[in-house]
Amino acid sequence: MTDFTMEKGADGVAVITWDVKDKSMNVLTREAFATVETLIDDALGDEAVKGIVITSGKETFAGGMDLNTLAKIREESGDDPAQGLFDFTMNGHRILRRLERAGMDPKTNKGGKPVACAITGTCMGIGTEIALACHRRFMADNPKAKIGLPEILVGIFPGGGGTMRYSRMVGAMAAAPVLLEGRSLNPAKAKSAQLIDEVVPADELLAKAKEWVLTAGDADIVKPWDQKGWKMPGGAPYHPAGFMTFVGASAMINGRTKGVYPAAKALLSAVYEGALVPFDTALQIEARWFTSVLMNPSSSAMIRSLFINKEALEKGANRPAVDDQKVKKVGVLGAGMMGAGIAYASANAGIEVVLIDNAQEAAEKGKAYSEGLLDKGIQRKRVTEEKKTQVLGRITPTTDYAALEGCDLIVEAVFEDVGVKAEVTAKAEAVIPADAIFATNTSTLPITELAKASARPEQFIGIHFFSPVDKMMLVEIIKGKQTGDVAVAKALDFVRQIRKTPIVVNDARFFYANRCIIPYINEGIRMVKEGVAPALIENAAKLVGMPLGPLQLTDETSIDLGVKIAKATKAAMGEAYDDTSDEVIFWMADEGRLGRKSNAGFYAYDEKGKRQGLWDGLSEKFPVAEEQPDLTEVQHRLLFVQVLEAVRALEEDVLMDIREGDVGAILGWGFAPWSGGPFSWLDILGAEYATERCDALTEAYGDRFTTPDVLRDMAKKGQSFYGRFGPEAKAA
């Protein structure tokens, strides 16, 4: 079975239908672009058939490429992959084109047969391609529905005429939401984006098309750039009003950017300098730029970890092979910030959700949480009021621990104390069934000690959730000394139930993330201390692709905390523990500046809570030295010590797999996307010198720096962390 079959009817329309059987939605590969291929050519030369219908067997239109494929295609290629990605996105180009030209005679444009795009539902990357290269694109009306061309996203841009097409429909700068941005658009906003043409009720979708097909002309189905005294919308690049709108972009992206995303200067580029050639020799500039993008490491990185490597862990990639533990009840414990939270992306997910709190006035208030985020959805017209009713419907705020009776999950999400959790653990314990899992949410407190508290330790397990619980998209599950399959099992089933991505770790000391953004957060402070200069420290980490500087980052999890983390540490660890960045929120803290919350940190800010720059009373306590490093120095600092620690975590087997490495370092703290994550980092860099660079940073600022034992090794045996810990490693 292909995944494109044709179907001629009796009318005289072909209808090309799209249709992956072993996957949800449909994604091209480059067989099946070579099908695509073949059966334009048999209806552009069959006499009987007047015109092309393009949809869909399923609900959706498609979603993109198949992103391995380009990886095949890189190996395929061998000494010279650049030409090999370049041909093939060339042939990409010639199929389309000859879609899109329809068989028109190429100096009449007549002659030409319709051809439309019926878009059953979301429609992504590729997909979207494909129906831009055609000459009327119908949606079914489904507000759910989608489309765009999110491959900036990834590390990439539209590389199947998307970019060319798109931006000479509408002009540069109205493209530039949906090439520079990624975002994706309901029918309704992208018929008046251009990205598509008519919204048509769903059981009429196919008809219209038809209908449309039969009737157009030839005057109707020659695009814009094929046409003689064709202008670029907005203006082409040496007018005027061109010149102003590039010069606008090119600031727009690297003010986003910092210009350590490559796809999003080449896009800019790619257009740019299309603008000013025909429409063909425009396809060969993009294909230029896409085969850069791809050769470029940075992409390569961001492919595997924001796409492959995510994508296997949503699925289950370390899953222990138990029976289905989809969550049918679930109890929250503790209904403030993150608890109310937990309960909305549980009753979101369609899960009934029981929310506990000590005073029954704090669980409505947790409830309302989850009414307030759904009011907001339903002003963006992304929420009806009956999917808000049944959402509301399935939390229930009590204060009774026996209403958790058949519940097969617990969440507990109290306040980050021993006793406090080994007391709702024990009351949660007394009535829930004697198969059902507890789950404590703890970003600090050692698993494997609050697992104490429970009669049954292998059904005890953490889930690590990261606020806002509604925004952010990655949890980390910590496995107790005790924990068993079935309580991993579970745990990975209900967080991909709820949408968001998984990664499993062993239990230590501040798990994986944690782990890694403090000694970040606690390096910037150290370097205030030294006499760095503040500003200094917050431009090197947004210039290497940190959303937040060390210290902006402190002010947004508040100082107060920081203080309670260092106090907390080192009752723990003792003698062991480096003090060096304490001096500084500890002064703070007894400043009365505890961060954003109290409108005061190292951040000054006006009344209404917006930051107003960095606070001037930090150089009178900490004064800034005449002697400043250079960038380079002050990004190293803030990426190593954040890196090696992922190093360490991996060689102490608190992390078990590279890939959760990297995607929780970028879904979970944001670590450089451009990066692919640290591991990928350090093999961009290669182990060689990383390991150069780890000794000079050791000697120079101290033994944190340290080159873990596995690096330096593999800087000998001339490794990288994918070739030696990556899933073909294991496999072989």
The other form holds:
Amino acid sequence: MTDFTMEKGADGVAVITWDVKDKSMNVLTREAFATVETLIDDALGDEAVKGIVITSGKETFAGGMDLNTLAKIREESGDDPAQGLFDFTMNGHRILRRLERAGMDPKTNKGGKPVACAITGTCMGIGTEIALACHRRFMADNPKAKIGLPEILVGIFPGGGGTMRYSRMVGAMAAAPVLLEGRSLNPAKAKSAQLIDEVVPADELLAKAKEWVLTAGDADIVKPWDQKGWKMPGGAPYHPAGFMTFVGASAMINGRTKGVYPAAKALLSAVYEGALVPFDTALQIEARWFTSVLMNPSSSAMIRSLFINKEALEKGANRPAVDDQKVKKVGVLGAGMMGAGIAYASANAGIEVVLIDNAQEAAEKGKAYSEGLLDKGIQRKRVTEEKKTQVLGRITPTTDYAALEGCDLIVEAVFEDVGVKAEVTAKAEAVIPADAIFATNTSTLPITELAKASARPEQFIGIHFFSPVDKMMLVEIIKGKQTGDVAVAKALDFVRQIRKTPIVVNDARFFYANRCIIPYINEGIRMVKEGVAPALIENAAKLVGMPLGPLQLTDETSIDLGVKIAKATKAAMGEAYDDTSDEVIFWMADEGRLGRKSNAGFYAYDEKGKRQGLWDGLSEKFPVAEEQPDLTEVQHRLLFVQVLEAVRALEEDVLMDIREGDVGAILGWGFAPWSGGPFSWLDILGAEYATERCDALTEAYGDRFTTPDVLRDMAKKGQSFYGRFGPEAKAA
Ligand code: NAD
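Can I have the other form now, the form predicted together with nicotinamide-adenine-dinucleotide, not the form predicted on its own?
First the chain shown before, then all remaining chains and molecules of the complex.
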């Protein structure tokens, strides 16, 4: 069975249906694209066929391109992967262009066959690009369906003609939200954005598309850019309005991407250059820029981490082979900031929740948090009143532990205190079924220690959420020494139910994410003490793709939390603890500058809490040195200090899979997404250069930059992390 099939009706309409049999969503492969061409040729050459409708056999239209295809083409192209990728892209252009021209006479634009796209539901990437090549787009009226070109979010851009077609349809400025921000739209919004032409009831979709095909005339099917005298909407680059657009867009892209995401810049270049030439040449320009982006190591690293590996982890790449452990009823202990968020995420996914706190009022307040989020969703038209009632109906706030009866999973989120946690563990275990799993959301306490309070340590596990729970996509699952497979599977199935991305790590101080992010913060603060200009520290971080500079991040998470962690770490580590950065934060805490929450921190804030510039007073206490380090040096300190921690986590077997290390870093603390994560970044640098840099940094700044043995060994052997530890290497 091929992915595309065609049925020619007695009415003269050939319906091409896309239905990839063993997938829940249609994704396009190279082979299937070749079938499309054969079918188009057949329909265009058959006199009995008056027009074509392209649709899907599923409720959704398309998930996009099978991104593994691009990796395969690169591999198969031997010495000249760029040529292979360019040829592949141009072949795609040729097929879609054939569909778009539909047999028209090149001079008169007459005699073509109308082609409509009947979009059954969600439609992404190449699916949308196929639709854009058609002459008219009908979409089923399903408010949950989305259509878009989200390529930019994984580090590439729409290279199947979508960039050229859409920018020529609406103009560069109007196309920006869809192309440059990767925004997906529901049918109504997609219609206003001209991504589609008509929204129709799902059961009339095919009939409406056919009706149009049978009535459309020559003038209805010629694309504007194939007509004489066509002008780019909003102005081409040398038009006064176009000039303003492109100058503004250039500045905006550099501002937003800080120059580290090649795809956004390449996209704009393609639109700019493409607007100056006829459409077929513009497609070549698009293909050149697309190839250039695909050849950039950042794009393959982003695709690997943010698409291929993220999906693999969500689908349970590291799940032990035990029966389905889907959660039916979860008990959440502690209805504070985290507990309330966990209750919301669970109830929203259809799970019954018992939300427990010391006082009924506190438990109710935890439930009210869900109500607040749902109300916001209603205001933004993302949630219905019905959904709100359902979700809230699933949450039972109480102080009574007996209500935990029948819970198959407990997530404990009470105070960060061993004694309090031990007490609630015993109380819950007295009520829950013998095979239930008990999870703790602790961020700092060892799971193996906490498991001592449990009568069933093999059923005890860490499920570490990040704050705010409703926004943060990563969940760290931590195995204690005795944690068994069923507990791991339960945690993974739970995370899947609530549609987040899991990583599974072994128990060690600060697990994985916090272990890497704390040194980043400390390095920034250390530099303040050394006299590095705070603006240089913050900008260096942002210019290398970190979402927040270390000082702003400290303000956001609060300086007193930093003090608390420093004290606790010192107590636990004793002599080995490095207290260099303590002086700065202890002093800030004494000054009452606790960060955003006190409207005063490394930054100044106005009365409304709006962040102003860096706080002047800092330099009075820690003067800025006359001589400043160069930008790359500061950036290397800030990045290496994180990635070396990740490598140590791998060496110590805290991390068991580098894919988790990369995906977890991007989703957990925003580690420079353009790099694909810490291990991908080191692979981009190359082990040899990374080793040289670590040696130099160690000499200049100390042992925290010591080159890990594994990295030195890889440098000697000419290896990369993915070559040595990636899934293929593991499987071999
Ligand atoms: P919080 O202080 O906001 O909430 C704790 C809640 O537990 C309070 O409502 C308190 O009344 C309740 N509680 C205390 N003792 C209890 C008991 N015996 N029985 C029932 N309820 C009890 O704290 P939080 O920020 O939500 O953190 C909770 C846990 O999550 C901690 O272990 C923390 O380390 C962890 N965590 C926090 C964050 C974060 O960013 N805040 C992130 C990840 C993990």
